[in-house]
Amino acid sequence: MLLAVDCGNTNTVFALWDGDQMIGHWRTSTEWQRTADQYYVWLSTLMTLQGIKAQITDVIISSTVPRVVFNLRVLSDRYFKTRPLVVGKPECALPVDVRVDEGTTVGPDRLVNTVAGYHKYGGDLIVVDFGTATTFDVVAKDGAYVGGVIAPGVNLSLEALHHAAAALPHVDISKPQNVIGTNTVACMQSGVFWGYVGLVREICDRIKAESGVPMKVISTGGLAPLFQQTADLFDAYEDDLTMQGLRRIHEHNKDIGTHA
């Protein structure tokens, strides 16, 4: 079985795959100090509680936090007796091209989303990922990653507003009933929600105009369901796009024989 690990700036997600079926899915906060032993105790406990008895034979990792990768490698080596594939490393082949400026390092999560999006929807695609940052990944007709946009994440913007303005409280993001707020919380929620709707729509429109072809827009990430409520903003929502991409990349490396 395959253990896929996606380590983001805020959360780390583990998914267990039996072929093309995901049989387990767990989330924890990202902490670079967490040891391989701690990961194993946490993961094995959750698997036991869910009645999952699995023989993990393969591991693939995508991480935007380099300091975390070492302990995830140790986890794979020590407890599963396998060398993990790490997206972005030379030994991990991608089934799509990456066409960006020479010397540019592309976040592995963006490459993984590109692979999954292309496999499911084909090319001429924009993938909007609502994570710590809100990212827009542009997928060409042939599936290549050709660049994108990075904007501050929704929760990051709310936190910055709260900390920079002493009189403004911390609020949770939600879709307001009205654009015009009649109290401070409603005003902040409206500004953030409709501000990000405008941001997403404008950036996607400009990407489409610059590309000169019709494009599908796919959303993923923690807050994607909230913005999916807005009509015509996205063509589809994918809850586990990154995990699907990790599985596809692992299969690709198996097929071409780069990972025994």
Ligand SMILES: CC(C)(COP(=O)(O)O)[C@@H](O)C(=O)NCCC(=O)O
Second form
Amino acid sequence: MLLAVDCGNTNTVFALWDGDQMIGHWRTSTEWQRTADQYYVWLSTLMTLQGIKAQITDVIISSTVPRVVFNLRVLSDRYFKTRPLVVGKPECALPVDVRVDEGTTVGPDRLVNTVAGYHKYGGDLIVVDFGTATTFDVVAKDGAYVGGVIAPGVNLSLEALHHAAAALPHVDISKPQNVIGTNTVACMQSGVFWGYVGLVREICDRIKAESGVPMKVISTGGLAPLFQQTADLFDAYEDDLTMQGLRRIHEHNKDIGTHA
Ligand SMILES: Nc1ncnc2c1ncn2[C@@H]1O[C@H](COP(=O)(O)OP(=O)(O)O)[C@@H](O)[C@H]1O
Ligand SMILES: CC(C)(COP(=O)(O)O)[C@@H](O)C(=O)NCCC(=O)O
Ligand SMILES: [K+]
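I've shown you the form predicted alone. Could you give me the structure of the form predicted together with the named molecule?
Shown next: the complete complex, the earlier chain at its head.
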């Protein structure tokens, strides 16, 4: 069984794969201080509660937070007796090309989304991931990652308003009924929600125009469901795209023999 770990700047998700079946997934907040022992107690407790008898032989990690990787490696070595594959490291091969400026380090989550998106939808694709940041990953016809866009995340935008302006409260995002807010909270939600709808539409239109070909647009990430009801932004929504991508990258490395 494969344990796939997707560590974002806000949340870390663990998924357990038995072949092509995902038999469990668990989410915790991302904290670099968390030790391997803490991860293991938490994971094994949840698995036991769900009656899952995990036989973990392989581990793959994608992390947008470099310092958490150390303890995740220890988890893999100590408790599963296996050396993890870490996306973005030279020893982890990708089944797609990465065509960006020399010296650029692309977020591993974006590479994983590219692999999964290309596998399911083919090329000429835009993957929009609503995480801590909102990323647009552009996937060429041949599946290569060819760049994209990084915008401030939805919650980050609301938090920035709250932190910078004395009279603006902490607000949770939700879809407002109207554009014209009649109280402070509604005004803030409207600014971020409808501003975001405009941002997504404009960026996707410009990516398509710059690419000169029709492109599919898919959404994923913690806050993607919020925009699902907004017609015509996306062709599809994928709730576990990153996990699908991690499984594929692991399979690819097994196939070509980079990872025993
Ligand atoms: N189901 C949810 N409902 C509301 N907010 C959520 C939900 N899931 C995640 N979030 C929030 O969405 C943002 C992005 O989450 P996530 O996709 O897990 O981020 P990352 O991958 O960057 O860690 C965070 O601010 C998180 O608190
Ligand atoms: C853009 C990101 C911060 C998004 O991270 P997330 O919102 O998933 O936590 C991450 O992909 C990253 O750190 N990227 C490095 C720069 C780049 O991708 O070009
Ligand atoms: K993410």
